[in-house]
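Okay, so here's just one chain, in structure tokens, the form predicted on its own.
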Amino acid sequence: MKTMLEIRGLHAFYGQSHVLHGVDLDVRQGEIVSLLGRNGAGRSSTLKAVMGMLRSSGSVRFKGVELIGRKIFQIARHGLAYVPEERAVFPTLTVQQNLLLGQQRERVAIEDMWQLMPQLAARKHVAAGLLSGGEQQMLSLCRSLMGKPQLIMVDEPTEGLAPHMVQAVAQHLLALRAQGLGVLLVEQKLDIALEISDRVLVMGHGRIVFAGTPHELRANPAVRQKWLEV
């Protein structure tokens, strides 16, 4: 598999808080990455210093081309999409609304959006503010994927969702992963993590503490121990 991103060194600042030390990462084309560890380690800091959002120093590679330095509407034009914790819909736009917002000059028809995510299709001309809180992760997710990217970031997809539709994002994300998509995912559900990762990575203390296959990382309890565990 091709390498999209490739994260040498990689340094990052909130103000004068030197929260990333030298972090080390690939993602391929058509994998899944998954950032593990507790809240605090770096995880979040790590995809925003790679869009941008965040003062920082080191190399990010995509696709052979050096982002630090770029400014966030470049890099996202470069193909590289980021789907934040918060989801940040449009409340008083409609779902078929905030998703032609997504839409670049290499467009993706919203057909495709419907057909991906058919619940969404069923409630395109509501508010997005109306929408249940996995109804809006799922629109965040289908906007950022209206810009054609070729590796998409997603940070906690899960965070207070019901089971069943952790379980529905879980499936939409290896939907992403079988059509090619690389994608960078911070999970703080370890089950979910490990079922549809390739790799995992550990982050603590802003560093990369263990990288390996999810099998791998059940097989080491000092790891999650120390690492991940309450």
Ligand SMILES: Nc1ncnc2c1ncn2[C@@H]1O[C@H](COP(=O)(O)OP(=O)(O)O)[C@@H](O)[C@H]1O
Contents of the next structure:
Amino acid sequence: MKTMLEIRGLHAFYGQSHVLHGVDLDVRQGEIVSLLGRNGAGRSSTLKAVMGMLRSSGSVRFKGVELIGRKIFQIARHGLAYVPEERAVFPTLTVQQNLLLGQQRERVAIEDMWQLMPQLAARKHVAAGLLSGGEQQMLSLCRSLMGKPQLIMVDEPTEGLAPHMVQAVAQHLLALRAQGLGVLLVEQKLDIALEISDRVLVMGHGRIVFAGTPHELRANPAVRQKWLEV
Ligand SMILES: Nc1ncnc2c1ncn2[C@@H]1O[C@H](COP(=O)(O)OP(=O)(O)O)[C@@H](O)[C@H]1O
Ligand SMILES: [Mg+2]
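Please supply the coordinates for the form predicted in complex with the ligand, as a counterpart to the form predicted on its own shown previously.
The complete assembly is shown below, putting the previous chain first.
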């Protein structure tokens, strides 16, 4: 499958603080790539740097176009969606209104979204603030899909969710992959990441310290112990 996102030698900074030290990463069409690591490893910063939210250097190419130096809204229009860790739903707006806010120039019919997420369809006129944490996470994901992205970056979507909702999020990501989207997933839950990913990358201290298949990571207790287990 075609490579969509190509990150080479990415460095990123919060003010004077240098947090990414030459990250290389690819995401192809129709694959789920997970970024794993302990807290502070640099996973969220990688997603933010791709979205143009951090000062960065190196190269981030999406469908061949260099994104470094572009503004957030320009990057989003290229078909790259980002679902941050903080579930950003507007609590007083209805589910439907929240979804409509996600529309870009390229539009997805809202009916397609209801089909993808029947639980949300049943509650389309409910204020988003009244949804459960899991439902808000789904809404956040669905809103980012309204702009018809080709690649979606999702930061810890299962954080704080009940086990059945964790499975629902995982199934949802697999459904997106089946539609040909690329998914770059930051995940804390190793079992879920290993279950749904095509490839996994482990980060430590702002660098990629392991890259391989879920099978290769399962077979590598040294990497898990050094970089993942607490
Ligand atoms: N807003 C911020 N200002 C300054 N430093 C930050 C900020 N957010 C994260 N960092 C630092 O950047 C590094 C990487 O953090 P982060 O990308 O959030 O890691 P992860 O998502 O893997 O837990 C850490 O050293 C963290 O302390
Ligand atoms: Mg993070």
